[in-house]
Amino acid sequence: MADTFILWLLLVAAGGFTWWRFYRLLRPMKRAARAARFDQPLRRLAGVARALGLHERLLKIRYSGILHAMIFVSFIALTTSIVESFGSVLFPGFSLGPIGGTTWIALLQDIFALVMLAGVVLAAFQRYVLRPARFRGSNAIDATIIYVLIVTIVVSMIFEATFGILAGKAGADWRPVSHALAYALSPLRLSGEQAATAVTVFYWLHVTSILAFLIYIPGSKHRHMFLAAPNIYFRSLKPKGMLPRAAPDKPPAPVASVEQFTWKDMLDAYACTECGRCQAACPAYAAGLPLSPKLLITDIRDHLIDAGDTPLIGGVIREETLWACTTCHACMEACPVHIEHVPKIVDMRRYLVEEGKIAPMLQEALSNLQRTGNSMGSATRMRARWTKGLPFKIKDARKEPVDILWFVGDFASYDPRVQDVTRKVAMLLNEADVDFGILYEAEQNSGNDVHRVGEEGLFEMLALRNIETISGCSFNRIMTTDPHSLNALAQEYRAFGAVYEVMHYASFLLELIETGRLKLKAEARGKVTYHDPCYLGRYNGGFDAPRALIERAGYRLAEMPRCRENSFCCGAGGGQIWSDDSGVEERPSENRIKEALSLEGARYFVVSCPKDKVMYAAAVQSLGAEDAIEVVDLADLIARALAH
């Protein structure tokens, strides 16, 4: 009877005490923006059972997947010992031995005992030997608290169950482990009455060690174990590449405060697990510019817990950090809990641009697409220019119908490096004669990048103009060479009502090839390795009708180790392209081409992206690697390829 009071009280004051700190940490959510994320409860069921069922991102890192596999199992399979501990003096003649108490569960709790002390060991093992780099920044204390927690549990409960074989405590059975610690006591010859005493100190051992981890919790890092699964169940379902907006009419208002962030966004910051897969997977972080996705995400937690009167940017935040972003998504794709990183900081960019704090080149670069429709600041009528060269006339699609809309984008319509590939790609359409025509002096910025920025206003106002120009056409396809085009025109455009067919080069070309319309030679040609850009392969799924083309023109493919949903980014996306290198210890177009320069006897670098020709070609020639590899885009390899 008094062991069921002490542990009604105990449960009673560790239970409060808990909902306290729980409250205390999640009560701001009660204040926030509101998220609609209560929609399609189904999907989002089954996105949590994926996520769960220890799905591939989790196992990307296969040693820390398996070790959080191990202890996640185990975790579910020692609740019983909970249950059993808790159940059995809280409510007297309560046994899960009808059920297999004594049998096949307290085999199970001896096993995973087991594997939860070997998964522990592993983590312990991977966080103060091998130490990875994506660790920095995390709270090692923490972690060594909740390893010393585990252990106390998992040990409290196995000899728990020894000293009671050794008390003569009958149903043990089917406890291996405990049986040959018992069986290596033995020579203590320890009376019952010893062996039972020792039964009643690891029971409480074990019972005050539960609570002091369930008090714990809300204060650590490790709070994922009740978050994670929520914040699963509430991620975005719209397209990746399409950033949160409301309705046309009201676009998504600047984060200046950390109130002012969403509920599910305070929910990412509590639910983080701190593992740094994002941190290794950031390409402005890999820079040495001062941004780790992981500490970003940390400090908005931090702040959330105790805001005080230091200001959320400028302060929590640095501007630099903010603006180091290349939106590239790699963080959020190696998120093993789906926290979204990147809208975040789009939603304080917008706050830095609405307060003038923009640095004098991205300014420039605004400035023109606001008074051109094109970053470079040039005039309207040059941007067809580059069809002066082609021994044929391209159509204007405003003035006659076409099958395909060729919207041709900013660098590969100006920059004069990538203008000798987009009469290629033309050539390849006249060759296939693919009704095709362009917009000519109409085409401005898709806005892509202008919206990640955080310039909400010229982003609808370069959207509103394209979306007019093209109601004004008759197609039937959009094609574009710019992966970057490819995200406004076929996800961003929807949040204005205009829903396109929008396909990249690469998948048209390839349509052109299996249908016959374009032929090439079958022949050996060599090893190329391929570069995915990020906003055609992360954010829009096209990863194999590139791979196909190079296979198409006779090329064999080294893949570079990290390729597709794990490719490197550039460094030009979310406006990277209009910033100098202040800070900057190695731009990562240069980390990738050494990457690339590893793979043996891959002479080409093969792009579908003008800003990838852009930015892999300066850094080719930054490295003094031009006589081991050469930049070309795809629409080089095919017409080298062609049957004439």
Given for the second form:
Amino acid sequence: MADTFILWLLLVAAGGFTWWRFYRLLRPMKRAARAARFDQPLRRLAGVARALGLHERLLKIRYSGILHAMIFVSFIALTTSIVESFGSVLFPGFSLGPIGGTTWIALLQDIFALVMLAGVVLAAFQRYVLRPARFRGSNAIDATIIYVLIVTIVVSMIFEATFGILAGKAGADWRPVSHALAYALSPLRLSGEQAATAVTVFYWLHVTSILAFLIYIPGSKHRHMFLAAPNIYFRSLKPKGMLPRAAPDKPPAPVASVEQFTWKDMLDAYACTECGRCQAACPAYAAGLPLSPKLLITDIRDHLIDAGDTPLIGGVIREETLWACTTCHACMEACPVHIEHVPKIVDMRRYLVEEGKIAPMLQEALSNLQRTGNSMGSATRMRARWTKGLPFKIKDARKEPVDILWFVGDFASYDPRVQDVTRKVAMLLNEADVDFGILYEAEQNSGNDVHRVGEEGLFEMLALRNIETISGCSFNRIMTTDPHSLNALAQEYRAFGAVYEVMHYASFLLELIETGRLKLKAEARGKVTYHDPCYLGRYNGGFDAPRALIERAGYRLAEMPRCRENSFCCGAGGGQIWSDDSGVEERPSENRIKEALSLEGARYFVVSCPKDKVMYAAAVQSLGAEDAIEVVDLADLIARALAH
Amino acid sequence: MHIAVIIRLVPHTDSELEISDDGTDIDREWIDTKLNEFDDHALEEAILLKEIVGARVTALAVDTEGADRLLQTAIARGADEAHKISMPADVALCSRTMTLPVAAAVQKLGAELVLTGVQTPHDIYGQLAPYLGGALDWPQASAVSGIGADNDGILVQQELSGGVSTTLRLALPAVVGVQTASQPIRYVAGSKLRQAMSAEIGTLDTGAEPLEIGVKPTGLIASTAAGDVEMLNGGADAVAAKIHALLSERGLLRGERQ
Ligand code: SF4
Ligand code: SF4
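Could you please show the structure of the form predicted together with its partner chain, as a counterpart to the form predicted alone just displayed?
Every component of the complex follows; first up is the chain already shown.
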């Protein structure tokens, strides 16, 4: 009776204290900005089941994925022991016995106790011996405390069972581990009474360590035990390339201080496991810039918990940190609990833009965009100048109907280093007898990167101007040479009610080849490698068409280790192309070229984004690797493989 | 204090300039225009004064194509009001011809300080500010890189050659040709710009007759670029070595250790 009373007391006290700790922690969420994340419950649940059940993202780092799966599954199995331990004392007479508590459940507990311990040993080995760089900046003491608590809980459980066997309790047959331990301890020759005392001691050690664990959780990154599933449930179901926006006429508000974040942003911060997978994937971090997506999230979290007097932006989070992001989405792709880093960064950038706190180069680019609709500040009337020198005239889609409306993009139009490729695309379309046209000087920058720089008003201006021009044209589909424009036209313009069928030129060229409109000569042409642009691949799933094209053109593709979803950003996205590389230790583009050089015998570094052509050609040059590898566009490959 | 800022649209010189058929002007059919860079600084300086001493700022531009948008931008930047100034249609626009209509507009508005850019690509001698000073019979200073104000008038920072600058005191009313603002030009977010795009810009009809043009161009010649560019390729070390070799070959290295 006394035991029951004491345990109730302990449970209520610990439960209440834990609840209070959670309440204090999560309190800011009550007054946070709204986020619409309550739709499609089934799809949301399915996502949670998939994430937990398959451990897909976790298993991308095999060792750590496996150890997490071991701990996770063991934890589920061992909840039976928790239920049993508490239930039997809180409600005298309660037992799992009737449903197998002394048979198969006991067996599971014994086995998973070992699996759990093995998992913790692997985790500790990883943290203290392997020490992957992604843990840099994570709280190691927190992890250690958790290891100690888990080991105490599991070991006390095993010893309770072991001494139970020594005290003559039945059920030893179903507890191989405890049985073996009991056998090992038999030389001690404990009396029944002594063994029973030991059972009591280990019982109380077991339950108190569980309660200690419970109390400890709200202040630890191991909160994710409770928050990971809800965080995955409330993940964004919008297309990846669409920044959150409440309504067409309601531009998202800038975030200047932590309470202006949405409740989901806050939940993200609390749910972070500090695993550092985002940090390991981040090109800005790799370049030595002051941005770690992990620390960004944990800084927001710590600031939520205790704001003190430091401002969020410029205090807790440096301006340079916000400007370092290329919005490449690698962090979000890697995060096992589906935390959304990029929208937070953009929200905070919006504040800096509103305040006019931007670097001179970016200011110049944005002012140019305001004035001329292109970041270089070139005259609008020069936009279609690249068409000079083509042996045919491209239709003006504003004046006559076309099948394919080609949205060319700024770099492809203006940059002399890319214009050649642009002309090749035109030649290929002409060769295939495609009925296509362009918007000439009425085309404006799509605004994709302007949006990500946080310049919401300018983004709207550019988007609305393009939408207005396009709405005056008669066409069937839009093709673009620029993945950034692809993302804006296909994903972002929807927010203004403009829905188009947009394709990247790789898919369209492939279509032309498959339908026999473009004929290629079958010939083996050697080995190449291919770089997935962030806004084509990760953002819009365009992984396969470029690869199919490479193959059709007769080349063999050697993949770089970081390919497809794991592709490594060239460093130019999200407005980075408009900033200098001060503070950069190693340019992401050079890091990437080195990766390509490590492949044996890949002659060409194939790109499918005009910015990539510029970025990588410069990187090859500055590495002095012109003899080893050449940057070519998909269109170059196809043009070379033409059948005539 | 009421400040009038005169802002002008000038050809975008990044575009390829072509000479018009009669050979006396650039072909304006195919070029973009933009706010004159020095006028941009004059506007910024006016807004800074507004913030520091609480001045009222009025932006003025001659009524030409694009003037509305130009003046709306000035409002987004912080100008309190903006007006176009009407000009007879057949008059070629230059500092001299715009002087009297602008001076009349300034008087009509009752402004006491006129700021404008020190020069434009058209007017490299910077005549507008002195012309206006003359027409209004107000004191005038040019090549100014910062303005302060106190009870007795304004203090202007003037750039002299050889890295020397001087501070002059001007009693108001006065005209100032601004070279640079005392702070970098701030960025105006697109949201503010969009808001200002709906502002109605009125026209001031002064009735002032422009002065006759004194000098007429007889011909315009495009300068020819002097070609020779050599690209240095290779890694940083190799490029550095080539630069070093080139400099030393041309005797441009001083005190080089042998
Ligand atoms: S989006 Fe890319 S650059 Fe930005 S924080 Fe994430 S990984 Fe780093
Ligand atoms: S944000 Fe996600 S990936 Fe990054 S440390 Fe936190 S849980 Fe890991």
